[in-house]
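Okay, so here's just one chain, in structure tokens, the form predicted alone.
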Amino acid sequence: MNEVVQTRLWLAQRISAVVLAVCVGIHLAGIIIAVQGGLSAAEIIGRVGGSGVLAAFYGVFVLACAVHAPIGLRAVLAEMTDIKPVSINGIASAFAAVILLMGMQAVLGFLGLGGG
């Protein structure tokens, strides 16, 4: 792989790292913030879903992680497997589907529109 498409990965991923990191904080504090309160999973999701800033906010998380955890996957199948690397291209590319439909489900479910 060229040089050019390897700096673009690494940057994505230290991109995705970082909005990872602030939503993953904001994740927990928000868990935190709720749990202390006395709340269960079920009274959270009662009283917020539907809410379209917090399913934007998930969206994003969504979307950070299927940007970041299939760049790792490539260099990890890259680095410690014999794969041929257009192999490893499709199967970082079919890993970050799978993230992304499944986040955008739960997405869409917690705005009500998962239809299940």
The other form holds:
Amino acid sequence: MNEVVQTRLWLAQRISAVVLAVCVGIHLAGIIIAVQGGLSAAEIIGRVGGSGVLAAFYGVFVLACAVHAPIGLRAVLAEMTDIKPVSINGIASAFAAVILLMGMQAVLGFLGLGGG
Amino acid sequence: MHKEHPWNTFKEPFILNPMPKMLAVKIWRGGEDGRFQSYDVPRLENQTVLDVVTYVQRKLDPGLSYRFACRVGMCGSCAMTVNGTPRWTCRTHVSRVAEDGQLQIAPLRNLPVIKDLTVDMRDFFDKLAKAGGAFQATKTRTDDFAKIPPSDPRRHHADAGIECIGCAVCYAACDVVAWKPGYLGPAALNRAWTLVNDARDGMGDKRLSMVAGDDGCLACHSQQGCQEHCPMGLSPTAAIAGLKRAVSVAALKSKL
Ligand code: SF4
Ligand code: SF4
Ligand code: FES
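So that was the form predicted alone. Now I'd like the form predicted together with the partner chain, please.
What follows is the whole complex; the chain from before opens it.
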């Protein structure tokens, strides 16, 4: 992997960090506002489940996670372990795939609820 | 006696611990698998750590190896680990670092020990070259001087890092160097940043490619261990932040 790809990964991690910060902010604010009225998690999901807008929002959230976390894991492994770079790239890619699959499964599940 | 001026507020400091007569000094002897050896060295006023090492070598243990040249903080050859901290020893007064009359002097971290207090500096200097640390001239001696106004912002960036003496104190202080032996390190990247900002230099984007990537400026954690310890008061961290910006822009413009 040459320095151009490495630099692009680094940039992707910074940009995804910005996206994550915004997503976490909206996510937390949404929950805090929603529970003010005494709603439980199940009740909230019952009302908004199936919303295309929210599904798209959480899709972006998952995507940002899948970009951000594996690149960070790659850097940590490179600094803290003696694992070969090729293997580190493999582990990080697998981690990205797991986040993407699990996250998207949750988003699709949410979309399929069809309540809102 | 001098006449006492009202503005003269100087008073003799109240001395809590009078200067001890002797220093208990522990110095690293041998290679990587060496050990500390103890010496008693007379405590003198205005004594530097380098004075202490020199006393040991001249009077107590002629076999002790260490490096120095200028003794005035210019050559960068005398750096050692003093009571756990990397320092230039010729300009470090014992009074500032001795804890209860104790001094522990070891070779610099992050470089292979050759013997006693001397380390193999090859990695450090090779990395200066790897980071594009050599000036690439665009003019010859027959050309006129380059005219760069003192107000030029790039000149300010270059000026901020130009006084590096190559002592490797920052390199020894950097944890990323310890974790990732391939990392170019603060001094090499600081040097590269001065040249990136040197209007007379002709290497251009090629230097940015040399400092980009996993072993270059992007590996820096910005925790400022280097600038905390740099005896010249430089900030490699700021230089590296500048490189990160320049490298990012170059990557986005596909110029790396
Ligand atoms: S700021 Fe960067 S170069 Fe300086 S000590 Fe920390 S990681 Fe090393
Ligand atoms: S940047 Fe400072 S600490 Fe590092 S080599 Fe140069 S003078 Fe020494
Ligand atoms: S002996 Fe030259 S810098 Fe210390």
